[in-house]
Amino acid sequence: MKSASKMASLRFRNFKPCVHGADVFEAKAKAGLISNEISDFSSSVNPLGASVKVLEAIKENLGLISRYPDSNSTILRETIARHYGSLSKENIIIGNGSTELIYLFAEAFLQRGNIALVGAPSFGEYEKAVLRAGKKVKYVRLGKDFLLDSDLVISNMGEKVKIIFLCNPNNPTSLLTKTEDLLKIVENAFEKDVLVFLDEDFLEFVDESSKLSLINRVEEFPNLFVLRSFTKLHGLTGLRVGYGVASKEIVEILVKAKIPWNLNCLGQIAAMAALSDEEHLRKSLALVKEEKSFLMRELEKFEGFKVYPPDANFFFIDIHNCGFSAAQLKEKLLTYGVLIRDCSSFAGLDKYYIRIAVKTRSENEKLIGALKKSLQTKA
């Protein structure tokens, strides 16, 4: 028998997985610490975690694990549609985390010879999803101060371009794109039969996010798909629940293409409970807003840091002048039980950028203390 590597599809033989934050288990082994001794600033999720209502709902429905879940997540889709008011369940598709929907979208809509436009830097799974579908990526570098240049995106919208992947606020820069710029791209893409995949996973952390979202424009623009997640604000990180909002025609195609039973029964229950707990969401947003201000004040004090004012719940920092590379600073901080995101794996960035999540006051103070110790003892 031939080796498995020779039998594998050519495009997977040298396929490299996307690098992510939240590698706590690897960090634990490297630093010789136990998991609860590490404060994870590499993963930008709700510092308060899932709500009590979510945990209670899971406990009350543990008996469901002996049954098959609803393959189409019907009740959850209806719940999300009611949450937005102007949608129906036919506008909603549920994913096993939002990442599944990125891959599903690329697989469903990219055909032979197609190209996908991806911002640089931006979330790495867009590129991986396109490559996994066997298609090509064309990068569009972000403009001055890492802001999206809508005119540059439009000028790169050649006849082979089928999908544009956008992230708002962008990951890893934590910066918003103006609504008028997004709509300019969507409108031009519509005229050229190009689909726009708009990732709004972090938008819920932004003030007046409902006014900034394009979710309620999906029927107006049938080429628009908006991605959302229960991972970030709702804290269902380990349950993997994401959803997309689009025209009924797009959703119908994706429902046909998805695997059956893609979201487990407890994930569906937890997501519905999370949407209903408005008090937990208010408390979480208030905490993030307060702690973001605290961290901004403290991080700006570090000589050699260029801190970009964040729109989302994480900071993007240029550390060219601090004496460390991102990898070196990450390793140094880990000795103090603090894990940050080295951004060198993002297309368009060199080895001198980091990303830091907003967490609770005690954890944020631990971060600042670790940075002070690390930057005073340059290797």
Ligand SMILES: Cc1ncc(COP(=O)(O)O)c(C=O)c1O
Contents of the next structure:
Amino acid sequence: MKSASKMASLRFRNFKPCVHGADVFEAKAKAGLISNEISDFSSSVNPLGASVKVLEAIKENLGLISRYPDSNSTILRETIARHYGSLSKENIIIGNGSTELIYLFAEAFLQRGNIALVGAPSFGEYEKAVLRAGKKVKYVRLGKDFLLDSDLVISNMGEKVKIIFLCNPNNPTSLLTKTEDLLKIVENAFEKDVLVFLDEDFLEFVDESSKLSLINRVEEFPNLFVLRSFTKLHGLTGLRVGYGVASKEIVEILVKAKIPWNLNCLGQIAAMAALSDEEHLRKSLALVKEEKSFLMRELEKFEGFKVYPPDANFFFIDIHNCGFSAAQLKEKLLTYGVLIRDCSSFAGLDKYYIRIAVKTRSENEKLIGALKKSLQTKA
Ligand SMILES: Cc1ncc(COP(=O)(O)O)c(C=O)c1O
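Right, the form predicted on its own is done, so what does the form predicted together with the ligand look like?
Below, the chain from earlier opens the complete complex, with every other chain and molecule after it.
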């Protein structure tokens, strides 16, 4: 028999996984002697975690695990549709984390010779999903101060482009794109038969997010798909629950293309409980807002940092003038039990950018203390 690697599809032989934050397991092993817990600032999720209502709902429904879940997550889709008012379950698709839907979308809608546009820097899984589908990516660099330049996106919408991946607010920059700019892109894409995949996973952390969301425009724009997740604000990170909102036509194709039973029974139950606990969401948002102000004040005091005022629940910092590369600073901070995201793996960034999540006051103070100690000594 030939070696298995020679039998593998060509595109997977040199396929490299996307780099992410939250590599606490590796970080713990690297830090070796550190006995205290590592505070993970590399992944930007609700510092309060999931609500008590979610935990109770999971406990009450543990008995479900010996049955198949509803393959199409019907009740959860109905619940989400009701949450947005004007939608029906046919506008909603559920994913095993929103990541599954990025891959599903690329696979379902890119055909031979097609290209997808991806912002640089932006979330790395868009590129991976396109490559996994065996198609090509064209990067569009962000404009001045890392803001999306809608005219540049539009001018890059050549004949072969069939999908544009956009992220609002963007990861890793934590910056919003103006609604008028997004709509300009969506309208232009509509004229050119291009689909717009708009990732709003972090939008719930922004004030008045429902006004900024394009979810309620999906029936008006049949080329628009909006991505959401229960990972970030709802804190169901390990359960893997995401969803997409789009026209019935788009959703119907994705439902046909997805694998069966893609979301387990406890994930479905937990997501419904999470949506119903408005008090927990209010508390979480208030905490993030207060801690964001605290961190902004503290982080700006570091001379070598250029801090971009964040729209989402994480900070994007240019550290060119601090005397360390992002990798060096990450390693240094790890010795104090603090894990940050070195952003050098993002397309379009050099090795001098970091991303830091907003956490609870005691953890944020630990971060500031660790930064003070780390920056006293040059690399
Ligand atoms: C912008 C963005 N979109 C999507 C995801 C995927 O999230 P999940 O699969 O946990 O829903 C992430 C995860 O970091 C992200 O940063």
